[in-house]
Amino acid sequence: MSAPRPEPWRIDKRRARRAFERAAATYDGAAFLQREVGQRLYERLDLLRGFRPVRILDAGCGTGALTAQLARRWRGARVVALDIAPAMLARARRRGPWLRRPWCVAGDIEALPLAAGSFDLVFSSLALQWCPDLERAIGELARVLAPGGLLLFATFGPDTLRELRAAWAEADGGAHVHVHGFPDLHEVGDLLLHTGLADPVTDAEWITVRYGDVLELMRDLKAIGARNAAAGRPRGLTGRGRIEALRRAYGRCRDAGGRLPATFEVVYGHAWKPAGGGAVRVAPPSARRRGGGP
């Protein structure tokens, strides 16, 4: 099972939270990358001839889109947009017509405010990375799924931002955390069966994003409210010493036309909750994993 994760890389989720709550209003000019990738999840939607959910969970909603999305595909469903960001859920509410608007709660995927066997589909797009225990994540997903029911998802694989981590390192010798780790899609194909969920299939791909500069990777980084929340995160302000060494270190990067690449590793799962029922084990506190989000 997951591995005890090293606490300089263990995320402090009030850290992110409050992040997210800042970026709520600047999150959709930046999240070009969150939206190709909740496209890309959704249209694998299209594979499941046949299946109708009534009761369906946006876990990680953001501001909306995807819940908006789902509500429009299935008019008949109740559709409940979960989020971790309070300012973030305001923006879903306001999403769509006011009389298919979704349900919003805030929440915790890591302890999940919902009833079991509440939902037919649970749909998470780019919001795993950000739970430190992955492993409980998932079985909190699991455990509000009723029988039958169908989790999908994405999340970032090891290989993300893997040129961003390799700079930093250089740039400060590695004394600090400044880029999370992530779990490889076999970690979280482990983690949906010992949950108890049936039938898992994960894959991944990689997207590479290109900019001038690393400062442009960086700003929309923190517009989405993607900031270092690890225990080991430097503290302070950055000097500008610092800041150069890790231009000069990721320049060395830059392809044939002068750009510069930012890798993202996407996992894609999904897995059927047993259409009989029974137990879903769920991790208790003191299980870890390696991974975390950008």
Second form
Amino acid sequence: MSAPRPEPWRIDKRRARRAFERAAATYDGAAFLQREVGQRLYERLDLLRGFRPVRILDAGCGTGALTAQLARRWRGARVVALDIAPAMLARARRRGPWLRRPWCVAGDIEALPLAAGSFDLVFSSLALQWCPDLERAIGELARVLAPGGLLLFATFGPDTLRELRAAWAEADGGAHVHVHGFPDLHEVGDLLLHTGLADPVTDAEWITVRYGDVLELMRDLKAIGARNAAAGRPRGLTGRGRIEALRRAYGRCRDAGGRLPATFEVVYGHAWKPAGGGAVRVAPPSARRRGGGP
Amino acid sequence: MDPKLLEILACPVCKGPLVYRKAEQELVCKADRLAYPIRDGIPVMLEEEARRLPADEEVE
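Same protein, different form: I have the form predicted alone, so give me the form predicted together with the partner chain.
Following is the full complex, with the preceding chain placed first.
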């Protein structure tokens, strides 16, 4: 999995970035799934007792809801909010009490504008799915971790939007790419090891969101900036006839209550940067505890 | 621009250090001759948004 996925699936990042820029104002209203997954990822920090990061990176922070939570959790910590879309950061910057507002940086996870070893915790919720070269992205996140630091993230797995993918395949005979491809948890785990991180753990869960209509689902995806950015996407407007064909195809998976399920497979992962060059993780140094907080 | 933030910022291309030009609101990578803009106080550290320094432009 070291090579980027095949060409038609490749994400055109400029296009993805423009979609996020436009979505900044509507994001919070429609980002139900993003919030839910972010919360579940955040709660995983409860399992790490005695972990007191003082330098935190929220990579792909969006409008910064979780960035603010991270800053509240460890009050002495310095939090950097990074996103590819400055319009998202303009919102992230306004959250939380003035003194604890994050440093905002516009940047690309695959080419982080940050010095090596700068963070004790790198947190990333539902951002890595936009990186065409996941190995490079994880390599960058690992690079900016200090020895003993933790990478904790959530991304989408291969079952994500499987109903939409199948419905589009039926509607236009698979001529175009409508839904991005996503790596599975084994591939993600392998990448973590490849990158030189230790004790990688990955798991997946499936979340089903129900919609009344396929256009409602597509409106939601659009509102969070999740436009189709695959290089093999169809060009030009999506015609009424094709939308009708999509509706018919998707309609076949209607549940007993008449709702349309949309599956999202969420892959969670975490791994540690080995302390002192060895492969074995040691307890974080005491210097890291001066941050205070819970 | 907080000096502590400047300490951890690096050029996204070569990961080298940056020079802060306050008047221009730019962060300059001397090695790559790229100037990254600071817009509304947010450093925009994307290569495609950077200004390429002309050959005759001195840094510092």
